[in-house]
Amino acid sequence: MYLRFRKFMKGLSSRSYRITQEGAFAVLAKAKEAEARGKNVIHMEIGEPDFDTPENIKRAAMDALAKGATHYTPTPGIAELRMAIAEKVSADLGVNVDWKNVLVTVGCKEAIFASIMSVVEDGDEVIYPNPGYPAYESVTAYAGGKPVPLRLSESNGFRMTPEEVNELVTNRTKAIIINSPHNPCGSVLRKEDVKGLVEIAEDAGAFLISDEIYYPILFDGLKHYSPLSFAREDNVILVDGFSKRYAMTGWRLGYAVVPSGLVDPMTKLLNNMTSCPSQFVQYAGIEALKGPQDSVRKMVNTYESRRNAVLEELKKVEGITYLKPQGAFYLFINVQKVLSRVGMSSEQLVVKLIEDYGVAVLHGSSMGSYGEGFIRISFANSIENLLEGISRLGRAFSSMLSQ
């Protein structure tokens, strides 16, 4: 078969081998596969809700189920669920969002995709955090365009400042795109800096896309700020969905509110990708929106207090330092120490530490080029098990360092 396939090489498009997977995947797989040999392995590599779907967002997809919606629906989604949207958005934000300029898509991660592909052209440039979420480069290259990454330091808690990204802005910046609250990082951006970063991007002529799955997982009484909330020009694009704040990962069910010239464009790239989401989901969709949202506050709370537990036993591990998460459920660890003394890679010592300590983390790099010496640590897990997971990884880098 591989010998037959050889001769079509050539014929493979070169856009092909400039998209990538996210590294988190793989790490699960490598995790999997030596649960599967017998190894105990704790799990915070995955940025997966651990907790169930409300009951009442399952009680709604079965009675759709049962009532037929089990059928093709308009491609940017059923009015209902775009209307329900609309509202919730504009409550949370304090703008007027137009249910017709609100496009439903299977998960955010579509709702990214189909945003760089709509408005990104060959030789376009796109500012984005590096660490940060890998399809941010990847479909920004896929499309031809220039990814152009903004560094994200410990120094400035991992912001992306609105005077650094001006310092990237060039004639051919097409779009911005930021993250807040942000994975990997945990950080969360100020008034200050969204109003910057909405400026700007308005002087450059350029969309922001900004990218607010996280919300609302904040905590310390932290606000959330969003472009849309600060905008005077119809170029902002913002991309959420239902996976982190409803658990509903599996669900695949996500949204974008978008420019009104990006409406129809944008709708006919979905329709050729996935015609539309599932009917019943969105009818799912739809009770997530309008039904208690204390399942929520309930999540919120439970991050918050893992997040302490987790901060409290780092005390304890050797050779890192790391920042405070201001929101989402992610810890990302500075590991240089470590890495320098046993002459590896993040990407190495992750392996290491699921194969040796049976505790999966994720390596910096697949984050971004810019996350090379760190690990991420997602708390989206029993209490008892971070603890036993962070235990693993003091033990381990205690180990390492006295080599």
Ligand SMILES: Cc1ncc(COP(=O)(O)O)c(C=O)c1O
Second form
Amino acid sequence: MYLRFRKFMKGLSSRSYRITQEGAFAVLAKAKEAEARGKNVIHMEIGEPDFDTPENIKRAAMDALAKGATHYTPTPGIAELRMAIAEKVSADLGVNVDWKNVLVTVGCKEAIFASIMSVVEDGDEVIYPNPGYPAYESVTAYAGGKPVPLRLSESNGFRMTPEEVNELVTNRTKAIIINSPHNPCGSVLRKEDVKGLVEIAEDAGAFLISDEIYYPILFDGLKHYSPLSFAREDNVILVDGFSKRYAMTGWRLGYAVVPSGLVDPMTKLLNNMTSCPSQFVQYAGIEALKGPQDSVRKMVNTYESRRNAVLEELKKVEGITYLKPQGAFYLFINVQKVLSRVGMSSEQLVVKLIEDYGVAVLHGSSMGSYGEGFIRISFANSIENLLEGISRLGRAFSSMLSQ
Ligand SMILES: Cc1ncc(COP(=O)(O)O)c(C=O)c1O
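Can you return the structure of this protein in the form predicted in complex with the named molecule rather than the form predicted on its own?
Zooming out: every chain and molecule, the one shown earlier first.
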């Protein structure tokens, strides 16, 4: 019997070899392991708010649990939450979103996965920012598409400009992915960038997938622009979530606002994946959107103060260059000079920084091939810890540069 079965063991699907996972989790594991050995480590690697979820949101979840919200819901989410999302998106972006175009997901990550899987097929090209959030490239490859990286560079402020995107468009371009404010660069697209990108996607007959998960986390009074506000065609997919601005990473709640033609196929995909997000979590989501927003403003102000403190401290560090982040909570630092002096990759540098200097950062290559030569630091830590972390980086780099 076993012998008969063995001939059917033909191995994994080829797509299983094309999927990758986020490097930040692996760095966190390394840092934790060093801590378990008694090492003191300052954490600047993780892209997760260090704040607790606001009290009113936690209370709404507990009330919902007490009332028995422990069941399945319709796959696209409970109507009340879809309406609350449509209302908030419409008000914040100055558009008119129909709640039936809102699909609630298990984190923004599921919205990204389901969007790409629903529109990309074999050989389709997808233009995405590199460095950028790893799922764009990984899921495109998993779907059988061809990831087409747009190299973000310091010289254009790490922005994905319409001119550069235009050069990459071919008749196989199926989707263009944008992310503003940007992880890991902290860059923000300008109004004319977003308008230009909308035009390019429309001309190419391509979907424009806009990841706006950091949209309220903007500094220096900057304004957020979404392609939804400028689109004339039904080709924009907005993906977003509650993780960052409401400090709700562990709740796993996100959403997509999709063109009408995508509602049904994407709902079927979500149904096969997760059936629905947890019912009591969806009630917490309603409170997050409809309750007081002062905790969001407070967190954004704190990120901005931390950014300013970090920028001040970085002036003392030799051998690096960086741009002032305009949003999100990351700073992307060019460490090429240090790397070439010590003959290391950014990934090797990260291990050395943890082991020898007690500071954890994320290697740029984990955010895409064009992230090599950089490290990302996250402001998700207290000002005191961030300053200590930067001063450890400073000691490390000055000792490496003097070798
Ligand atoms: C740009 C970007 N998009 C999406 C996500 C995923 O967020 P979620 O926790 O809602 O799945 C992240 C998380 O780090 C992110 O940085």
